[in-house]
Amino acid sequence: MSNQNEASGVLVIYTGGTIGSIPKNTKEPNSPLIPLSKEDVSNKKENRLFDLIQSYEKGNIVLGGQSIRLELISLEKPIDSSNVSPTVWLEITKIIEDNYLDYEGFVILNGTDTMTYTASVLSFMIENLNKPIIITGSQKPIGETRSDAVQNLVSAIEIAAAKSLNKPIVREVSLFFRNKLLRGSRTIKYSASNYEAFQSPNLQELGTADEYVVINENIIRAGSSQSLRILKGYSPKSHVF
(Lines of atoms letter the chains of each structure in order from A and count residues from 1; the text may use other names and numbers.)
(Lines give C-alpha, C1' and ligand atoms only; values in the text may rest on other atoms or scores of the structure.)
Protein backbone atom coordinates (compact mmCIF):
# COMPACT_ATOMS: atom_id res chain seq x y z
CA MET A 1 0.00 0.00 0.00
CA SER A 2 1.01 3.60 -0.55
CA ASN A 3 1.86 5.99 2.22
CA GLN A 4 -1.23 8.07 3.03
CA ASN A 5 0.57 11.29 2.14
CA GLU A 6 1.64 9.91 -1.24
CA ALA A 7 -1.67 8.39 -2.31
CA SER A 8 -3.15 9.76 -5.52
CA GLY A 9 -6.14 9.03 -7.69
CA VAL A 10 -9.84 8.70 -6.99
CA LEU A 11 -11.85 5.55 -6.33
CA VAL A 12 -15.49 5.61 -7.46
CA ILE A 13 -17.77 3.27 -5.53
CA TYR A 14 -20.88 2.24 -7.45
CA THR A 15 -23.89 1.25 -5.33
CA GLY A 16 -26.61 1.44 -7.99
CA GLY A 17 -29.27 4.12 -8.25
CA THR A 18 -30.55 6.14 -11.20
CA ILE A 19 -27.13 7.23 -12.44
CA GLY A 20 -26.27 3.67 -13.50
CA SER A 21 -29.73 2.40 -14.40
CA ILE A 22 -31.09 0.99 -17.64
CA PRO A 23 -34.62 -0.03 -18.72
CA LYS A 24 -35.55 -3.53 -17.58
CA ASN A 25 -37.15 -4.08 -20.99
CA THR A 26 -35.59 -1.99 -23.76
CA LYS A 27 -38.56 -2.65 -26.04
CA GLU A 28 -41.00 -1.03 -23.62
CA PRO A 29 -40.86 2.81 -23.55
CA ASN A 30 -42.20 2.93 -19.98
CA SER A 31 -40.19 0.03 -18.66
CA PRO A 32 -38.99 0.42 -15.04
CA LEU A 33 -35.31 1.07 -14.52
CA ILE A 34 -32.91 -1.41 -12.94
CA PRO A 35 -29.30 -0.77 -11.84
CA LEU A 36 -26.41 -1.98 -13.94
CA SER A 37 -24.84 -5.11 -12.48
CA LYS A 38 -21.36 -5.39 -11.03
CA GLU A 39 -20.27 -7.12 -14.25
CA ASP A 40 -21.71 -4.28 -16.36
CA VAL A 41 -19.66 -1.58 -14.68
CA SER A 42 -16.50 -3.62 -14.06
CA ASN A 43 -15.74 -4.25 -17.73
CA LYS A 44 -12.27 -2.77 -18.28
CA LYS A 45 -12.68 -2.45 -22.05
CA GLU A 46 -16.11 -0.83 -21.97
CA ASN A 47 -16.90 0.99 -18.75
CA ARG A 48 -20.53 2.01 -19.05
CA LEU A 49 -20.19 4.70 -16.38
CA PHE A 50 -16.92 6.32 -17.46
CA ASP A 51 -17.01 6.02 -21.26
CA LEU A 52 -19.33 9.02 -21.63
CA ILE A 53 -16.78 11.28 -19.93
CA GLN A 54 -14.85 12.92 -22.76
CA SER A 55 -11.64 13.37 -20.76
CA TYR A 56 -11.55 9.74 -19.55
CA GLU A 57 -9.29 7.17 -21.18
CA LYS A 58 -7.78 3.91 -19.97
CA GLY A 59 -8.10 4.44 -16.24
CA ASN A 60 -7.32 8.15 -16.17
CA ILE A 61 -9.29 11.38 -16.33
CA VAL A 62 -7.80 14.71 -17.35
CA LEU A 63 -8.72 17.54 -14.98
CA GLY A 64 -7.11 20.95 -14.95
CA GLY A 65 -4.49 19.74 -17.41
CA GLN A 66 -3.48 16.87 -15.13
CA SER A 67 -4.06 13.16 -15.59
CA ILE A 68 -5.75 11.70 -12.50
CA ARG A 69 -5.93 7.96 -11.88
CA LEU A 70 -9.57 6.91 -11.79
CA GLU A 71 -10.81 3.48 -10.80
CA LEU A 72 -14.19 1.97 -10.02
CA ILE A 73 -15.40 -0.69 -7.65
CA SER A 74 -18.95 -1.96 -7.35
CA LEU A 75 -21.01 -3.40 -4.56
CA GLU A 76 -21.46 -7.13 -5.00
CA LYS A 77 -25.14 -6.54 -5.75
CA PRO A 78 -25.94 -2.96 -6.83
CA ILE A 79 -29.31 -1.80 -5.57
CA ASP A 80 -32.13 0.59 -6.21
CA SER A 81 -31.45 3.12 -3.50
CA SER A 82 -34.85 2.54 -1.88
CA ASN A 83 -33.41 -0.84 -0.83
CA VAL A 84 -30.48 0.67 1.07
CA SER A 85 -29.81 -0.81 4.51
CA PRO A 86 -27.16 -0.80 7.25
CA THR A 87 -25.66 -3.86 5.55
CA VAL A 88 -25.05 -1.77 2.42
CA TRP A 89 -23.52 1.05 4.46
CA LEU A 90 -21.19 -1.44 6.11
CA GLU A 91 -20.13 -2.75 2.69
CA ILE A 92 -19.38 0.80 1.53
CA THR A 93 -17.28 1.59 4.60
CA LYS A 94 -15.43 -1.71 4.23
CA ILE A 95 -14.45 -0.73 0.67
CA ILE A 96 -13.25 2.67 1.90
CA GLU A 97 -11.30 1.13 4.77
CA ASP A 98 -9.61 -1.46 2.53
CA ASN A 99 -8.60 1.16 -0.05
CA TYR A 100 -8.07 4.19 2.15
CA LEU A 101 -4.29 4.36 1.81
CA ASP A 102 -4.29 3.89 -1.97
CA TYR A 103 -6.40 6.88 -3.04
CA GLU A 104 -6.55 10.58 -2.26
CA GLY A 105 -10.34 10.70 -2.40
CA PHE A 106 -13.52 8.70 -2.90
CA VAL A 107 -16.75 9.24 -4.84
CA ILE A 108 -19.84 7.20 -3.95
CA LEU A 109 -22.59 6.83 -6.56
CA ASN A 110 -25.91 6.51 -4.75
CA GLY A 111 -29.54 6.78 -5.76
CA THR A 112 -31.25 10.08 -4.96
CA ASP A 113 -34.09 8.60 -2.88
CA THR A 114 -31.75 7.71 -0.01
CA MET A 115 -28.71 9.85 -0.81
CA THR A 116 -29.21 12.04 2.25
CA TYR A 117 -29.52 8.96 4.45
CA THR A 118 -26.27 7.51 3.14
CA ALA A 119 -24.49 10.85 3.47
CA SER A 120 -25.63 11.32 7.05
CA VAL A 121 -24.99 7.77 8.21
CA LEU A 122 -21.49 7.64 6.73
CA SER A 123 -20.71 10.97 8.37
CA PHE A 124 -21.20 9.30 11.74
CA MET A 125 -19.78 5.87 10.86
CA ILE A 126 -16.43 7.23 9.61
CA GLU A 127 -14.23 8.98 12.14
CA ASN A 128 -10.85 10.75 11.81
CA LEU A 129 -11.37 11.30 8.09
CA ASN A 130 -8.50 13.00 6.28
CA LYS A 131 -9.70 12.57 2.70
CA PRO A 132 -12.75 13.65 0.69
CA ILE A 133 -15.70 11.30 0.42
CA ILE A 134 -18.16 12.79 -2.08
CA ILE A 135 -21.61 11.26 -2.58
CA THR A 136 -23.39 12.00 -5.85
CA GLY A 137 -25.82 10.60 -8.39
CA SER A 138 -28.28 11.95 -10.93
CA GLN A 139 -31.93 12.54 -11.70
CA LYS A 140 -31.61 10.78 -15.08
CA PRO A 141 -29.46 7.76 -16.06
CA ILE A 142 -26.04 8.57 -17.44
CA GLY A 143 -26.85 7.39 -20.96
CA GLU A 144 -30.07 9.38 -21.42
CA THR A 145 -30.50 12.65 -23.29
CA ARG A 146 -30.12 15.72 -21.04
CA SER A 147 -28.89 13.63 -18.16
CA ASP A 148 -27.21 15.49 -15.32
CA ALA A 149 -25.05 12.47 -14.53
CA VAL A 150 -21.76 13.34 -16.25
CA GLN A 151 -21.64 16.86 -14.82
CA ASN A 152 -22.31 15.61 -11.29
CA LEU A 153 -19.82 12.76 -11.58
CA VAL A 154 -16.95 14.79 -13.07
CA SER A 155 -17.41 17.62 -10.56
CA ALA A 156 -17.41 15.15 -7.67
CA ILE A 157 -14.23 13.53 -9.00
CA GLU A 158 -12.55 16.93 -9.31
CA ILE A 159 -13.38 17.78 -5.69
CA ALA A 160 -12.15 14.36 -4.55
CA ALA A 161 -8.85 14.88 -6.44
CA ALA A 162 -8.10 18.16 -4.68
CA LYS A 163 -4.68 17.08 -3.43
CA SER A 164 -3.36 16.36 -6.93
CA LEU A 165 -4.97 19.55 -8.27
CA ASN A 166 -3.55 21.69 -5.45
CA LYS A 167 -7.03 22.72 -4.33
CA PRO A 168 -8.49 22.94 -0.80
CA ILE A 169 -9.22 19.44 0.50
CA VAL A 170 -12.68 18.74 1.92
CA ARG A 171 -11.86 16.21 4.62
CA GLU A 172 -15.37 15.01 5.38
CA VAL A 173 -18.36 13.18 3.94
CA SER A 174 -20.21 15.55 1.63
CA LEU A 175 -22.93 15.46 -1.00
CA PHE A 176 -22.50 17.03 -4.43
CA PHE A 177 -25.43 17.67 -6.74
CA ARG A 178 -25.99 20.07 -9.64
CA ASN A 179 -23.42 22.68 -8.65
CA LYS A 180 -23.37 22.60 -4.86
CA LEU A 181 -21.23 20.74 -2.35
CA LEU A 182 -23.11 20.21 0.92
CA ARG A 183 -22.15 18.77 4.31
CA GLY A 184 -23.35 15.18 4.29
CA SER A 185 -25.05 15.25 7.66
CA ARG A 186 -26.93 18.49 6.93
CA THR A 187 -28.76 17.71 3.69
CA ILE A 188 -32.36 17.17 2.61
CA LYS A 189 -33.88 16.17 -0.70
CA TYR A 190 -36.62 18.60 -1.69
CA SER A 191 -37.36 17.68 -5.31
CA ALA A 192 -37.80 14.43 -7.20
CA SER A 193 -37.37 16.05 -10.62
CA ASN A 194 -35.46 19.32 -10.25
CA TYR A 195 -31.77 18.98 -11.16
CA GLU A 196 -30.98 21.07 -8.10
CA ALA A 197 -32.63 18.49 -5.85
CA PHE A 198 -30.82 18.91 -2.52
CA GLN A 199 -30.52 21.65 0.05
CA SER A 200 -28.68 22.25 3.31
CA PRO A 201 -30.99 24.28 5.57
CA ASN A 202 -29.28 26.69 7.95
CA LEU A 203 -25.79 25.87 6.71
CA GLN A 204 -23.95 27.46 3.81
CA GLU A 205 -22.73 25.13 1.09
CA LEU A 206 -19.16 23.80 1.44
CA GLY A 207 -18.46 24.76 -2.15
CA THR A 208 -19.83 25.49 -5.59
CA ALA A 209 -18.96 24.21 -9.05
CA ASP A 210 -19.85 26.63 -11.79
CA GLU A 211 -17.12 27.65 -14.25
CA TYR A 212 -14.65 26.84 -11.48
CA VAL A 213 -14.83 24.76 -8.31
CA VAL A 214 -14.75 27.11 -5.31
CA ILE A 215 -14.46 25.67 -1.79
CA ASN A 216 -15.63 27.61 1.25
CA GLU A 217 -12.48 27.17 3.33
CA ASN A 218 -14.01 28.94 6.32
CA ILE A 219 -16.38 26.08 7.14
CA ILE A 220 -14.70 22.90 5.89
CA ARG A 221 -13.36 20.70 8.65
CA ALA A 222 -9.71 20.35 9.59
CA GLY A 223 -7.98 17.01 9.23
CA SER A 224 -7.36 14.58 12.06
CA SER A 225 -4.01 13.42 13.41
CA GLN A 226 -5.54 10.07 14.37
CA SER A 227 -6.01 6.96 12.26
CA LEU A 228 -9.19 6.29 10.32
CA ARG A 229 -11.85 4.58 12.42
CA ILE A 230 -15.00 2.89 11.15
CA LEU A 231 -17.90 2.25 13.53
CA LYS A 232 -19.09 -1.28 12.77
CA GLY A 233 -21.22 -2.20 15.77
CA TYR A 234 -24.35 -2.90 13.76
CA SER A 235 -26.89 -5.31 15.20
CA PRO A 236 -29.32 -6.88 12.67
CA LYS A 237 -31.80 -7.46 15.51
CA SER A 238 -31.93 -3.92 16.83
CA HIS A 239 -31.20 -2.14 13.52
CA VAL A 240 -28.99 0.36 15.30
CA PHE A 241 -25.27 0.91 15.62
Contents of the next structure:
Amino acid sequence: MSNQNEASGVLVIYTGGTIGSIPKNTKEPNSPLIPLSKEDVSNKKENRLFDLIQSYEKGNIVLGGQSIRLELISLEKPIDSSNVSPTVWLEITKIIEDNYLDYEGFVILNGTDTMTYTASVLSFMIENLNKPIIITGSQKPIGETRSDAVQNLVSAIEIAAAKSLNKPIVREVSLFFRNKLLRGSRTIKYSASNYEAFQSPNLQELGTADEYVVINENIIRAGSSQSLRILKGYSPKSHVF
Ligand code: ASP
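Alongside the form predicted on its own that was just displayed, please also present the structure of the form predicted in complex with ligand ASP.
In what comes next, the whole complex appears, and the chain from above leads the way.
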Protein backbone atom coordinates (compact mmCIF):
# COMPACT_ATOMS: atom_id res chain seq x y z
CA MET A 1 0.00 0.00 0.00
CA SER A 2 1.56 3.30 -0.98
CA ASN A 3 -1.26 5.84 -0.99
CA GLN A 4 -2.37 6.78 2.52
CA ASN A 5 -5.88 7.59 1.28
CA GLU A 6 -6.44 4.04 0.05
CA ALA A 7 -5.58 2.32 3.32
CA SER A 8 -8.33 0.58 5.24
CA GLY A 9 -8.55 -1.25 8.55
CA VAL A 10 -7.47 -0.38 12.06
CA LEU A 11 -4.26 -1.26 13.85
CA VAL A 12 -4.58 -1.70 17.62
CA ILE A 13 -1.35 -1.06 19.49
CA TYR A 14 -1.19 -2.80 22.86
CA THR A 15 1.06 -1.14 25.42
CA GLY A 16 -0.22 -2.83 28.61
CA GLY A 17 -2.31 -1.31 31.42
CA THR A 18 -5.35 -2.70 33.20
CA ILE A 19 -7.28 -3.33 29.98
CA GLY A 20 -4.97 -6.21 29.06
CA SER A 21 -4.09 -7.37 32.53
CA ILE A 22 -4.76 -10.58 34.41
CA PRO A 23 -4.45 -11.35 38.14
CA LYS A 24 -0.95 -12.41 39.11
CA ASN A 25 -2.47 -15.11 41.28
CA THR A 26 -5.88 -16.27 40.01
CA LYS A 27 -6.73 -17.92 43.34
CA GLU A 28 -6.34 -14.71 45.31
CA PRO A 29 -9.38 -12.36 45.05
CA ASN A 30 -7.36 -9.15 45.49
CA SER A 31 -4.28 -10.23 43.62
CA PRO A 32 -2.28 -7.49 41.87
CA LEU A 33 -2.74 -7.32 38.10
CA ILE A 34 -0.01 -7.93 35.54
CA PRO A 35 -0.19 -7.00 31.84
CA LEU A 36 -0.46 -9.83 29.31
CA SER A 37 2.82 -10.32 27.46
CA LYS A 38 3.53 -9.72 23.79
CA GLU A 39 3.40 -13.50 23.24
CA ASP A 40 -0.03 -13.71 24.94
CA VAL A 41 -1.63 -11.14 22.66
CA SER A 42 0.24 -12.05 19.47
CA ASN A 43 -1.21 -15.55 19.34
CA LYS A 44 -3.10 -15.51 16.02
CA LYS A 45 -5.28 -18.53 16.84
CA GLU A 46 -6.41 -17.37 20.22
CA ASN A 47 -6.21 -13.61 20.63
CA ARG A 48 -6.82 -13.02 24.31
CA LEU A 49 -7.80 -9.40 23.74
CA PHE A 50 -9.97 -9.66 20.64
CA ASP A 51 -11.69 -12.99 21.33
CA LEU A 52 -13.90 -11.27 23.89
CA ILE A 53 -15.41 -8.94 21.28
CA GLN A 54 -18.68 -10.36 19.98
CA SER A 55 -18.44 -9.35 16.35
CA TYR A 56 -14.74 -10.15 15.95
CA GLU A 57 -13.75 -13.09 13.85
CA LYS A 58 -10.51 -14.02 12.11
CA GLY A 59 -8.94 -10.59 11.76
CA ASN A 60 -12.18 -8.71 11.09
CA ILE A 61 -14.74 -6.87 13.14
CA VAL A 62 -18.25 -6.07 11.96
CA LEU A 63 -19.26 -2.45 12.54
CA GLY A 64 -22.28 -0.74 11.02
CA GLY A 65 -22.83 -3.83 8.89
CA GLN A 66 -19.32 -3.60 7.44
CA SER A 67 -16.40 -5.91 7.97
CA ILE A 68 -13.34 -3.94 9.06
CA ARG A 69 -9.84 -5.43 9.08
CA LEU A 70 -8.48 -5.38 12.60
CA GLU A 71 -4.94 -6.19 13.59
CA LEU A 72 -3.06 -6.07 16.84
CA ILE A 73 0.56 -5.29 17.54
CA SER A 74 2.18 -5.24 20.95
CA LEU A 75 5.07 -3.33 22.48
CA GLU A 76 8.05 -5.64 23.00
CA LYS A 77 7.46 -5.48 26.76
CA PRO A 78 3.95 -4.29 27.71
CA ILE A 79 3.99 -2.13 30.84
CA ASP A 80 1.90 -0.82 33.67
CA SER A 81 1.60 2.73 32.43
CA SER A 82 3.13 4.17 35.60
CA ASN A 83 6.42 2.89 34.15
CA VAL A 84 6.12 4.92 30.95
CA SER A 85 9.20 6.69 29.60
CA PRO A 86 10.30 8.50 26.43
CA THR A 87 11.60 5.12 25.19
CA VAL A 88 8.03 3.78 25.24
CA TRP A 89 6.71 6.86 23.42
CA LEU A 90 9.40 6.37 20.77
CA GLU A 91 8.42 2.70 20.40
CA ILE A 92 4.74 3.65 19.94
CA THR A 93 5.51 6.33 17.36
CA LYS A 94 7.85 3.95 15.49
CA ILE A 95 4.97 1.44 15.19
CA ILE A 96 2.70 4.20 13.85
CA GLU A 97 5.34 5.43 11.42
CA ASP A 98 6.08 1.91 10.11
CA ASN A 99 2.39 1.11 9.62
CA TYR A 100 1.03 4.54 8.70
CA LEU A 101 0.28 3.81 5.06
CA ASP A 102 -1.35 0.44 5.70
CA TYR A 103 -4.24 1.43 7.99
CA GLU A 104 -6.93 4.10 8.04
CA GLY A 105 -6.67 4.55 11.80
CA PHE A 106 -4.89 3.52 14.99
CA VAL A 107 -6.09 2.65 18.50
CA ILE A 108 -3.60 2.61 21.35
CA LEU A 109 -4.44 0.50 24.41
CA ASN A 110 -2.82 2.15 27.39
CA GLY A 111 -2.98 2.12 31.17
CA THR A 112 -5.12 4.91 32.59
CA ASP A 113 -2.55 6.22 35.07
CA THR A 114 -0.46 8.02 32.46
CA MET A 115 -2.90 7.96 29.54
CA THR A 116 -3.21 11.76 29.53
CA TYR A 117 0.60 12.18 29.44
CA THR A 118 0.90 9.79 26.51
CA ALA A 119 -2.00 11.42 24.67
CA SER A 120 -0.40 14.83 25.12
CA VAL A 121 3.13 13.78 24.22
CA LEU A 122 2.02 11.93 21.08
CA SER A 123 -0.01 14.89 19.90
CA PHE A 124 3.15 17.01 20.00
CA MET A 125 5.51 14.30 18.67
CA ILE A 126 3.38 13.48 15.63
CA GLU A 127 3.14 16.22 13.02
CA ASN A 128 1.04 16.40 9.83
CA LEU A 129 -1.28 13.70 11.08
CA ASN A 130 -4.03 12.84 8.66
CA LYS A 131 -5.56 9.79 10.34
CA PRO A 132 -7.21 9.08 13.71
CA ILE A 133 -5.01 7.95 16.59
CA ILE A 134 -7.23 7.11 19.57
CA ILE A 135 -5.94 6.18 22.99
CA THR A 136 -8.12 4.13 25.29
CA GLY A 137 -7.99 1.65 28.16
CA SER A 138 -10.29 0.56 30.94
CA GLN A 139 -10.84 0.51 34.67
CA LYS A 140 -11.34 -3.27 34.74
CA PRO A 141 -9.43 -5.88 32.71
CA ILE A 142 -11.07 -6.98 29.45
CA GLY A 143 -11.52 -10.52 30.77
CA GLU A 144 -13.70 -9.49 33.72
CA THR A 145 -17.44 -9.88 33.28
CA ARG A 146 -18.46 -6.33 34.25
CA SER A 147 -15.52 -4.69 32.54
CA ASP A 148 -15.76 -1.39 30.69
CA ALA A 149 -13.04 -2.56 28.28
CA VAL A 150 -15.00 -3.93 25.32
CA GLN A 151 -17.19 -0.84 25.05
CA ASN A 152 -14.19 1.50 25.20
CA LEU A 153 -12.19 -0.56 22.74
CA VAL A 154 -14.96 -1.13 20.19
CA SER A 155 -16.10 2.52 20.27
CA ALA A 156 -12.49 3.63 19.69
CA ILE A 157 -12.18 1.18 16.78
CA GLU A 158 -15.43 2.47 15.28
CA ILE A 159 -14.18 6.07 15.44
CA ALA A 160 -10.81 5.02 13.97
CA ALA A 161 -12.60 3.26 11.07
CA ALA A 162 -14.52 6.41 10.11
CA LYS A 163 -13.24 6.42 6.54
CA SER A 164 -14.66 2.93 5.81
CA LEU A 165 -17.86 3.76 7.66
CA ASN A 166 -18.33 7.06 5.83
CA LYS A 167 -18.26 9.11 9.01
CA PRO A 168 -16.32 12.30 9.89
CA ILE A 169 -12.63 11.48 10.30
CA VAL A 170 -10.95 12.72 13.48
CA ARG A 171 -7.45 13.39 12.15
CA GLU A 172 -5.70 13.95 15.46
CA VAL A 173 -4.51 12.25 18.64
CA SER A 174 -7.53 11.81 20.87
CA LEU A 175 -8.54 9.95 24.01
CA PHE A 176 -11.72 7.88 24.18
CA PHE A 177 -13.19 6.74 27.49
CA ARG A 178 -16.69 5.70 28.58
CA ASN A 179 -18.65 7.67 25.95
CA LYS A 180 -16.49 10.69 25.22
CA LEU A 181 -13.86 11.47 22.63
CA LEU A 182 -11.50 14.16 23.94
CA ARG A 183 -8.60 16.07 22.37
CA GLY A 184 -5.46 14.23 23.54
CA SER A 185 -3.61 17.31 24.70
CA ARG A 186 -6.59 18.65 26.70
CA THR A 187 -7.33 15.77 29.06
CA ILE A 188 -7.06 15.10 32.78
CA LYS A 189 -7.69 11.89 34.70
CA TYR A 190 -10.02 12.71 37.51
CA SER A 191 -11.07 9.33 38.92
CA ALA A 192 -9.19 6.11 39.62
CA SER A 193 -12.38 4.02 39.62
CA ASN A 194 -15.22 5.87 37.89
CA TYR A 195 -15.96 4.47 34.43
CA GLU A 196 -16.04 8.08 33.28
CA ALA A 197 -12.46 8.67 34.34
CA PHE A 198 -11.30 11.49 32.05
CA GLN A 199 -12.35 15.06 31.44
CA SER A 200 -11.42 17.92 29.16
CA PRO A 201 -12.21 20.93 31.35
CA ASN A 202 -11.24 23.64 28.88
CA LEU A 203 -12.44 22.22 25.59
CA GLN A 204 -15.70 20.71 24.48
CA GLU A 205 -15.51 17.00 23.60
CA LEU A 206 -14.61 16.05 20.03
CA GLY A 207 -17.44 13.56 20.00
CA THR A 208 -19.68 11.21 21.94
CA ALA A 209 -20.47 7.53 21.53
CA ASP A 210 -23.78 6.59 23.05
CA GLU A 211 -26.38 4.82 20.92
CA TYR A 212 -24.81 6.67 18.00
CA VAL A 213 -21.32 8.03 17.47
CA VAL A 214 -21.60 11.79 17.01
CA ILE A 215 -18.52 13.81 16.02
CA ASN A 216 -18.37 17.53 16.70
CA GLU A 217 -17.20 18.58 13.25
CA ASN A 218 -16.76 22.23 14.26
CA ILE A 219 -13.90 21.34 16.57
CA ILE A 220 -11.92 18.52 14.94
CA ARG A 221 -8.71 19.39 13.16
CA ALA A 222 -8.57 19.69 9.39
CA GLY A 223 -5.68 17.25 8.82
CA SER A 224 -2.64 17.86 6.67
CA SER A 225 -1.65 17.17 3.09
CA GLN A 226 2.02 16.98 4.07
CA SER A 227 3.95 13.84 4.95
CA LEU A 228 3.79 12.46 8.45
CA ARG A 229 6.67 13.66 10.61
CA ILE A 230 7.67 12.27 14.00
CA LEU A 231 9.73 14.47 16.33
CA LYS A 232 12.10 12.07 18.04
CA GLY A 233 14.55 14.34 19.84
CA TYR A 234 14.47 14.15 23.61
CA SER A 235 16.76 15.89 26.00
CA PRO A 236 18.72 13.17 27.87
CA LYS A 237 17.51 14.85 31.08
CA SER A 238 13.92 13.96 30.22
CA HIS A 239 14.75 10.23 30.57
CA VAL A 240 14.78 10.56 34.34
CA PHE A 241 11.45 11.25 35.96
N1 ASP B 1 -1.95 0.89 36.76
C2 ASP B 1 -2.74 0.81 35.55
C3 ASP B 1 -1.96 1.50 34.45
O4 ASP B 1 -2.02 2.70 34.31
C5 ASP B 1 -4.05 1.45 35.76
C6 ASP B 1 -5.02 1.33 34.63
O7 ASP B 1 -4.72 0.97 33.51
O8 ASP B 1 -6.20 1.67 34.88
O9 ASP B 1 -1.26 0.86 33.72
